[in-house]
Amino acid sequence: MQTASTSTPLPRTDPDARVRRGKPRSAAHYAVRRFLRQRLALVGLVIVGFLIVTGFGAPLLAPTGYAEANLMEANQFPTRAHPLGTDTIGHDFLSRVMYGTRTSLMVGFAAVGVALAVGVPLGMIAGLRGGFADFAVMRLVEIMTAFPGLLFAIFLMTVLGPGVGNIILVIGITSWVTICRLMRAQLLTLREQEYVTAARCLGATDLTIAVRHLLPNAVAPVIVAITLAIPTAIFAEAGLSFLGIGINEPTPSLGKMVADSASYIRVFWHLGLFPTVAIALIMLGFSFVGDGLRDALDPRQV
């Protein structure tokens, strides 16, 4: 007697499915995923994106040029024709705020760029070479720390004079200390790793080790520091312009707008409110993004 043998067909499998499921993910993938899970960071990213588009797109988006004025329409409150009103000489205030935002963002990005150009090389020299180089760099850092940043910036601005280029240079050379210390601390830790010893055994120079091995591994905390340094630079520019030694007319500046509104704020409230709100949004947006990047780039986070 023969029994019919029944065999269950094996499920068909995609030969690439197992490979796809087991495909390793990069650290950047997990960092982006952690960043997107943070609501405040996303809010900050939206705010920063809106301000960048509004500021740098001001020549295309603004109703008028920042220097166009009509004395017959001076000191108007917000209307349909002028959504943010006009100032004391008839400038459309929406256009002025947009161009002032562009000035603030330009100063913030450029000043942090100057700080990076000074702080990163000095921090890498101090952290990688050690010895006399570390001693010299840290003594320079201590000298810069001894001077109050704002007072030192005021002194330099009185020597150099007002202007966008001068204020970028002054803020940059007074804010590199934090980045230098951070880079030095990162390299002091990373230079003891096994891959650095292996690179030295293979004949790599200090410059090659710093650029190809150490800098990529130290870039995460530096990115966070940059994000938090940009609003600090913008706030410094607003403070210097408020004091009258930063950016002068006809170039619009949010800090200068707030300073000019001091005499009229009790009556023409919009002259001080809208530039202040713009500064607050810049600070808030970059702070949220910086906090989100700090958590997203932390490998200890799940």
The other form holds:
Amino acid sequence: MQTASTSTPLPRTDPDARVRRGKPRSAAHYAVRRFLRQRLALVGLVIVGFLIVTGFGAPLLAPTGYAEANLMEANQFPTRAHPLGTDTIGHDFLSRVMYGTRTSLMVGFAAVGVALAVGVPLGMIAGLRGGFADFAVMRLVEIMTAFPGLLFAIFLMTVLGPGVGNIILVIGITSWVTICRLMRAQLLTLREQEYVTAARCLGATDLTIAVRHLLPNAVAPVIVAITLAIPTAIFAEAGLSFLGIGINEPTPSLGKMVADSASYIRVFWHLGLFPTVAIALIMLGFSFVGDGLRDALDPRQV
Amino acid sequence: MGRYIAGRLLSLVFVLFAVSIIAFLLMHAVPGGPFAPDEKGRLPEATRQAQLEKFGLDKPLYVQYVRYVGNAVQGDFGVPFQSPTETVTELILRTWPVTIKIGIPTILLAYGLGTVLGFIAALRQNSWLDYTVSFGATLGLVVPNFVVALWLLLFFSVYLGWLDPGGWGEPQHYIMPVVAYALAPMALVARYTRSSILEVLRADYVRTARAKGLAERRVLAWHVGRNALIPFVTILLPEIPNILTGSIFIESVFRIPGLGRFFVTSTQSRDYPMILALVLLIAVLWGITYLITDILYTILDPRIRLGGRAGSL
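Please could you give me the other form, the form predicted in complex with the partner chain, since above is the form predicted alone?
Below is the whole assembly, all chains and molecules, this chain first.
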């Protein structure tokens, strides 16, 4: 602030003051600046980074594999050899929690991928084409909203049976609605913007307008929706596995570990504490990042 | 107004028909059935046929549906396959009150405390109090309720030894489930109350009320409070049916014999009568809640009119 005393001092309340003095930057640059200024979002970013390293790095970092059990060492409280203790059949619990985190992240990312693959094209068709396509998509959306999500997921899971692939599919097809709606709403407003009319006057085809002008502008809210959809999907996985209809042994799942701990919780507190802390960290990390992104990318809707 | 309510109730009946038909078709379309032969072939074919006949499952679907509706309007919802010694009605009457007994204190705690916290946070905007409430609300919304439930269990039952870890029947068994269950809706209530009060505080009519010299307390109670209640009604009342039908997670952690687990066990065991009854129960609860929401709307905000014609209220 002191070095810039030669120019007219800008009001201190302007958050982008320092940035604006330099050469003009891209919108993304300002978004990154706004994001980094939020303490909670940074905390979230650190948490998410830590989880990704420990989760996806589990094969390299974890003391043992997720299915390696040593019955002789079962039911140990945290010790130096097993920092988080061992479970009732002698798995090293730290390894289990790390692999469980990996499962959660994998399901979270993949399920949101499925939701995107369904929601974005449907939302685009509805928003760009209008007419019958819009009508059909919106009725489908309404039917999906009317069904209670968890019940529908339970229903589908009992039909398909447990498993990582199935749970990704089920969470994906129960959660595309938000993204589809958002995409459509974005396109509906953007379609009426003046720059679209301008592009059309210059002779741009519908496809060019959609790809070059509409999509880039619709991306920001969708990114926010994605980051907020990840914790929701992870929550769904933990919940379904907790109920025993999600992921089965030997694949570790945090939700399943929480459910299994319930019978021993009076004695082996560590079996309940560590997986729940991991779930809470995952949820908090992604939500903080999502909230931060929303404030950074779309300052209007805080 | 009376006519409007009657019309809405009539349309609720149609919704129930639609919902029951969809649920009926969907559950029969799914592979497997209550007496489907398992891999081990333990159920002899003759017994299977006899069971199917006994429950009328050998008939064509439309016959089954018409029969179901015929019985249902007379109050007979059939016999749950998973507990054949009682009727569906008896099973729901036995387990639902337990869920409601958890649900009502949950609603009171969530909405009472949530409103107060949101109000305080809004009036002291940007103070440490506001930040604490907002941060707590984020935590409450984000951390799953079974995680909170387990933490309460670990702290109050295992570490301190103050409360039973689960069970049902004594007043102390309410404490942990209600707190764990109320946290998320409370966070939602606090958040919405805060933002809607902040919005109303900046409205012109509040400035007018202050300018004409009304006491601050009266401004808050009459002008701010009442208008801030409108989003409260639309967004937060629909949470109530969710709470009243119970949480499978909470009931499972604290071993509460409520209705919640039947949502899972009924789909798993293809308990057709029970699935239909639960789906209809939820549909009725939603229908009534939306109706009440719309009526409350007009009471809180005279600018909104129901049923189209002006003055029809």
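The term rigid core refers to the maximal set of C-alpha atoms that superpose within 1.5 Å between the two forms. Positions refer to the first chain, counted from 1. Treat the numbers as computed from the prediction; the structure is a model and nothing was measured.
- Relative to the superposed core, F109 undergoes a C-alpha shift smaller than 2 Å between these two forms.
- Fitting the two forms on the rigid core leaves the C-alpha of T197 displaced by at least 2 angstroms between these two forms.
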